[in-house]
Structures are given as structure tokens and as C-alpha cells.
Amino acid sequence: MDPKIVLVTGATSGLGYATAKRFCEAGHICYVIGRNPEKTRKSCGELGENAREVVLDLTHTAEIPATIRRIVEEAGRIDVLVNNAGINMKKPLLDVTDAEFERILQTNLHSVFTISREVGKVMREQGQGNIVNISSMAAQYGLPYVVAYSASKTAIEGMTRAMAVELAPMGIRVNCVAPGFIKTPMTAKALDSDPPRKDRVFARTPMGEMGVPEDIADAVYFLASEKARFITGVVLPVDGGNSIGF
């Protein structure tokens, strides 16, 4: 690609952090969107001259037009968004309160529309875009104990595909990635501390392993390039086969 000014929300660790690795790496200028100052700081002094730090707490969605309006002040344009930000809770659904439950929307659904309406004024505008969605196996089949999350990811597939076909005609292409089971301290601790869950996990990965970060950051990178020119509203699942499996 040619360099592009790219968004990654949730970008300190995990699968945000490989993305915005990715898009640095190939030398384009990611801003790091984590409410963590100290990490959001820590992870662009790794991520290289490429990076541009943004701390900003996505739950917070008021404050999410005016970020927007500094970016492209500073920038110029924005050419990829990808919303990566998500939170889990791994609780008995009947247990699970309106409170908690509405905290993983808020977080995971939410933002992702106001972000993307924010984001998507500026697209308009410039006649082109990309917006990567990032949902969940847990929007590919049932999952127990996490239902919020469940919700949210899934209401995430259906939202790309009703931005796609809105936003196309604007020069504006949406796709999402559903990622497997992939190496990170999320997973980590959802299956670790559960190995018959843990197992369940790999019997129905005919791979038989678990992906890495990587593995989504390269989707995601593809989904945003010129080589997919002609995709938009695809949900695009990265995990072994494990959506698919017996």
C-alpha cells in the first residue's frame, strides 16, 4: 500500500498491538488509540517513529468526535480504521447483571458505531476508506459464560455488513475479521484456568493448534489494501478451521 494514516483502537497488546506493528512496519502512520497512558506511551516507543500515540477511553464516546477532529487536523486524512477495542467477561449467564452486561456493550458496541460514524464523516469526505471490524468465534456458534460479549460481537457482524452496503457508495469498504483462538493474555486467561475448555478448544481446530497475533494483523492488513479492492461486508474468520470444525 501506498502510506496511509491508520487508526487502531485497543492497539497495546495483544492482537491491536500486532496490527499496529503491521501497518508501522510496512511504513505507514498508526495511531495507537489505549486508555492506558503509560502503556498507550510504552507501546509506540516500541512500535517505532511510525506510531502516534492517542489515550483515549472509548467508553467515553462523547469524547470520541473532538479525538477525531485532532487526528485529521494533524494528519490530514484517515484512510484505515480498525476497531479492535473489546473486553470480555466469562460469567453463568444467570448471574451475569444489567450492569456488566451493558458495560461489554458499551465497550465492544458502542464505541465501535460512534467511532465509526466519527471516522466515516471524514471517508466521506475524501471519497475513500477502510474500516476493519475485529469480531469472535463467539459470533460463529454458541459459547457459555459469555454472553454479553457474545452479543456484542455478534451485533458487530451485522453491523459491518449494513455499513458496507451504505458506505460503499462512498468510496468506503467495511469487512471484519472473526478471529479463532489465538495466543493472548485474553484467551490466556479465559482458558487456562479451564482445560476441558481448553481441550474442547483444540478437538474442534482441524489445524490443531491456537493462531498467533500475527496471523490476524496480515487479515487485516489484506482486507485494508488495494488487493482487496472488490471485498466489503465479507466477515472473514481466521482461526484453524475452528468455525468449521467437527
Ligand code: NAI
The other form holds:
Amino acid sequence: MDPKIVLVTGATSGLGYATAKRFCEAGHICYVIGRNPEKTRKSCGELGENAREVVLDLTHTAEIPATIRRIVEEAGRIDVLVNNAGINMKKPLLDVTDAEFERILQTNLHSVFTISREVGKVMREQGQGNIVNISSMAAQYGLPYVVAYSASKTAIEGMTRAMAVELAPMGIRVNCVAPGFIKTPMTAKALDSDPPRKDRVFARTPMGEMGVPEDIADAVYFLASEKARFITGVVLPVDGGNSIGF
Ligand code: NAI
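Beyond the form predicted on its own, can we have the form predicted together with the ligand?
Full assembly next; the chain just shown is listed first.
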């Protein structure tokens, strides 16, 4: 097996870290994209010799093209892009400022577009590639207090389909994983401070538990693999049934 060259954004914690670990352990080369130099170095140290450090704040979209060029110069190609980085903000809709709304969209949506376009150009040259986006249950049903996050994640699912149809003739597949409630620092922050919300999550999750980051990593790994060669444009919920729960 030739090692794949994989880029994972926001790979210093949570789902992104688990995803990077999945690829590294399978013998692939993983570029760990993180904002914070110390955290990125620490994560790469833990991930071992197959991990490569890339310090980049994705909201600085003007820096993305040069970063992608640098990676291609070093690695020669890019086989997989996992658009995982994301931020959330829990606040009543009527109190959200324009700047706050824009900040969420900038991280969760605009930067995903820019990096996908740049990596897409590389994959077009190669005639093959895989992009996996990460959405959320906030794109499946109405979740209160996360208006900007819901807007960004719903847009990610639309963009997944638009990208999939346009890039399929170039040999590029684009899919999306919609995580349910998974144990990470992000959900701890959102749920631990709000016990009624946490109760509701469990009440409507038929499998009765939260997922672990490895559940998402495995789904991303599958979608990026040859086993999924005829799958493009799908949104795969990995949620213990939360999205279809009563
Ligand atoms: P997390 O907060 O542990 O990880 C997010 C990562 O993105 C962090 O490493 C952070 O540094 C990075 N990041 C944020 N802004 C960035 C920027 N401007 N530039 C570079 N990196 C940046 O969160 P978690 O839970 O691992 O979430 C990962 C993805 O999964 C997010 O897109 C999130 O919306 C999504 N998700 C998570 C769920 C969960 O239950 N944990 C549920 C549904 C979706």
C-alpha cells in the first residue's frame, strides 16, 4: 500500500486528532493543521513519525494558497482533505451580534471553501482525491441557541453536494460526516453547563450514549478509502440514531 498524503484541519484535539491518529496508525502521512504552534507540535509528537506540523489560522484565508503549495512541494501530492476545524457559540439568537455571526461563518464555512478550492486544484491535476467535510446534528434539525453554527453546518452539507457533482468528473469524491453528540471538549462545554440540554440529547438518542471521537475517525477513514469508491455527495450521520430519534 502506498501511503496517502492526508490533511486534517483542527487536528490538535477532539475529532480531528482522532482522525489524524486513525490515518497515521494505518501508515499514511498526515499533515496536522492547527492554529496554536505549541499544541500543533505536541499533537504531532504524540502522533509519531507520520505526522507533519502545519501552523495555520484558517480564518486567514489569504494564507491558505501558499500553505497548500508548500505542502505539495514537500509531499508531492494530496490524496485526502478532512475539513474538520470548527467553532461553536451558544447564545440566544436575539443576542448574537453581526460580528459573532460572521466569526462562526468565517471559520466553519468560508475557510472550508477556500482550502477545498486550493486542494481541489491539486487533486484535479492528479485526477483523483477525496474530501470529507464535517457537519453536525445542527444541520439535521432545529437546535436552539446555535443560529450561526447551524447556518454554517447546513451550508457545509449543501456545499458537499455542489462540490461532489462538480468534482466527480475530475475523479474527486466529496462526502460529509454528520457527528451526533460525541465526547470532546466542544460538547463538554456545550452540555455540562446545561443539564436539561444534556438530558434531551440522551432522550432522543436511541443507542442511549454519546459517541467517542474514534467513531467519527472510522467513518471519515472509510469515506476516504477505496471501499467507498462509488460513494460521493452523501451526508453520513454517525450519531447513535440521534437524527432519527423520537
Ligand atoms: P474541538 O474544539 O475539540 O476541535 C476543533 C479544532 O478546530 C480545534 O483543534 C481548534 O483549534 C480547531 N480550530 C478552530 N478554529 C480554527 C482556525 N481558525 N484555524 C485552525 N484551526 C482551528 O471540537 P470537536 O468537537 O473535535 O469538533 C470538530 C468538528 O466536529 C467541528 O467542525 C465541529 O463543529 C464538529 N462537530 C463536533 C461534534 C461533537 O459532538 N464533538 C458534533 C457535531 C459536529
